[in-house]
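Given as structure tokens, the chain that follows is alone and in the form predicted alone.
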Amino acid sequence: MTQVLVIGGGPAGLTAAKSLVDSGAEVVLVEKSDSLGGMARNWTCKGLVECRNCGVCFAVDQAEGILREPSAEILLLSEVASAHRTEDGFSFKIKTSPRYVTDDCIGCGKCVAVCPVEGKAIFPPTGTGRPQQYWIDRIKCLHFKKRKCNACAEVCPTKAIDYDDRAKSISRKVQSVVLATGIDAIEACETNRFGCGRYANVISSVDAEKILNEKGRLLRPSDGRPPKKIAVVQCVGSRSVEFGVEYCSKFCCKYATKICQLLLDIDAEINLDFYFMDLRTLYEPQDEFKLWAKAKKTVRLVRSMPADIYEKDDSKNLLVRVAGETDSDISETEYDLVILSVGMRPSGASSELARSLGVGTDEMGFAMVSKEIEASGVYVCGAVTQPMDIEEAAVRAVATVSRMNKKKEAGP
């Protein structure tokens, strides 16, 4: 039986390893944080209503149905430390660190509810993300710092804390490697534009989708309550050379969009301004948008980047400035929130893990994919490799695996 390791647990992740497993092989999936998902487990369903396709829950169900596979191993925390190339495929040496958490946790909460320390330091999976395991951070737990709390473990029901977990050093021989490490978002802030991190009421297009999925609905950092007034900035931190990276991340436009809609949905009054330089929605008809927004009253387009924003006055409201089509024509907008949508960049695509495989970036940054490199049985898949939503993703690797499986029906 074939045996393969996947590095990184998204949506790219995720459908090559089931893709694997469906085909007959045994897979290795290895991903650094908390649970499965990627990026997509921070992100919101946008189906109040209706499905609005933006993938959410693909992501999950994937997760969901890997986790059920017999023939998949699947190592959370954990990151590969080294790869060697054997005579008939690779070695890896994975470091899994430890959950403190065993197996037996059913996700109550209740170690969550006395844990004394400010901002907890035992966590829920991230987001939607999967299994639905609970761990603890070493660093912030007083039981590793003083030897005096227990709270945690003497409220377990189902006596899941483990403070003799220990980080494990594993060694796994494979034929072949899919590296599917995924994105990261631009952070907004980085741009020094637009107040991010000077005013509460700015955020990110990430910060609002992780509020949506918490609170299942949108509030204001500074005060807690429902925003009326809405404004979203596309294109922060994507195509320009100072302030980001100078492509076009290609999704961020159909999430925006939808947002949007989610809000609308959430509350018919809300008054929202979509500001941006093209709208690219990848593939449903920019038309659709476009309709919608013109038959809800409170919802205006606006094709113009803002020159900047800054805080109004003790309310925390925003004044966004913008040109209109000439550079005489300035105008300002108060809001009482402002999300940035923000590009990507691809992660791992140059790490020293890509290296020893002989994964080479193009000029962007890119992971690239070569018919050379596959022949050497590194498979590299998703958004590391180019910017893509999560349809594209889970398509691009089944292609990527169907490749695969044809090299092993072709023999040597």
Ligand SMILES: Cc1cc2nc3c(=O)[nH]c(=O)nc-3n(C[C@H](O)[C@H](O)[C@H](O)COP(=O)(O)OP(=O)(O)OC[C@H]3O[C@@H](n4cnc5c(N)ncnc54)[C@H](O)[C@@H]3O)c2cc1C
Contents of the next structure:
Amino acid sequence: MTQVLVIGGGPAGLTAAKSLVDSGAEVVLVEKSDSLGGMARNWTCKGLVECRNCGVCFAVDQAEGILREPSAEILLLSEVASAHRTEDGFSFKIKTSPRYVTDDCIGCGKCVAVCPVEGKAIFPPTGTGRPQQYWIDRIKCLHFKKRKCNACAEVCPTKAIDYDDRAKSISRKVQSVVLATGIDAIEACETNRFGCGRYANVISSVDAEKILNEKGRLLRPSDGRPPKKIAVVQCVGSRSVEFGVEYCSKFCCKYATKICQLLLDIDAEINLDFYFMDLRTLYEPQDEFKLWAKAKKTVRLVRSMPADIYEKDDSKNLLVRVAGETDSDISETEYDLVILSVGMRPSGASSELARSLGVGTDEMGFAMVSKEIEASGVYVCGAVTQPMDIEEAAVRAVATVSRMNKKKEAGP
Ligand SMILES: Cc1cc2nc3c(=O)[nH]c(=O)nc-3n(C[C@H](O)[C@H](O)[C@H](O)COP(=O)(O)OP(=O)(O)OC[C@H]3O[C@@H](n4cnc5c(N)ncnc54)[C@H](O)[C@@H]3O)c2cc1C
Ligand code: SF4
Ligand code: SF4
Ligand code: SF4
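Take the protein just shown as the form predicted alone and give its structure as the form predicted together with the ligand.
To see the whole picture, the full complex is given below, headed by that same chain.
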């Protein structure tokens, strides 16, 4: 049986792992965070009334599916410590951090309620990540300090707390490896553009997604009121030599248009202005969003990149300044909340691990896919190779595994 190491448990890595298992391989999946699902764990389902094909639930389904597979070994809180080529493949050393909560955890949350630490020392997995297994932060936990505490262990109905858990070093030998380390969202505040990090009611799309995912609605950070007039600004951190990356991040138009639709589903009274340079809704017809916006009397599509955004006064409302065709043609519109739609950078494409596997990067920093690297048993897939949404990450992962299987059938 072929053994494959998959690095990264996002939509791409999960889909690759599932396809590999389905084609008879044994998989070791290494994920550095607390759970499976990748970036999508933080994103909200955008289909309140009907499914909007945002693909977010796909990540949860794939994570649950792979956790049920007996031929998939899932290593969470784990990273590759070293990689060496062998005669017939690779030898990996993987470092796994202790979780202090066993897989008997049923995710009831009773431990969090009794934890006396401010900000808590025991946590659920990120967003909708799977498994729903909690973990303890050793640095914060009082059990590991002189002042002992066993409160979570006492209350846990399944005796899942294990203070004796230790870091492990695991060795695995495999024939092939799949690198699917994904993306990092561009930090809207990195450039301090448009008052992000300075004005309470300017949030990034990452913040908006997380709040919607956790709370089901958006509230103004400054006063907790539901916003009634919202601006959504596209291309923040993308397509800019000065602020962020030069390329189009490709998926932000698609998810942002769906966020707009979700916001109007939640509150039909919201006034929403959508500032964009180009509308790139990937595989979906642009007209759908335009027709939807036209039908909603409170939605305006504005083809312009705001010149500036600043706080008006103590109301913490924002003024969005937009330049027209001439210098004197400048308008300002007031909003309760501004959402900056950010794009992405590849994650780990140029890491030491990628380099040690022979993976090269293109001029934009994305990992390159080539016949030569695949011939050496190293496969790269998902958004680490170029900007893409969940659907494309999954489709490309399946195609990658299909190439891998063809190579195996063809023999050495
Ligand atoms: C604000 C925002 C909203 C979005 N909304 C949508 C949406 O609604 N619909 C949609 O289709 N797409 C959306 N996307 C895009 C979507 O998140 C990506 O297309 C998708 O997550 C890419 O999947 P991936 O598996 O390639 O990478 P990722 O999801 O980034 O997964 C990579 C995984 O690898 C892990 N990893 C990284 N390095 C290592 C390492 N060295 N060792 C072990 N593990 C590692 C990471 O922890 C992560 O779990 C959104 C993106 C953003 C920024
Ligand atoms: S031992 Fe105490 S401090 Fe540590 S996680 Fe449990 S309840 Fe919190
Ligand atoms: S009390 Fe136990 S079972 Fe419940 S979430 Fe905490 S660790 Fe898991
Ligand atoms: S997908 Fe849309 S918002 Fe994202 S960078 Fe491209 S044009 Fe801008």
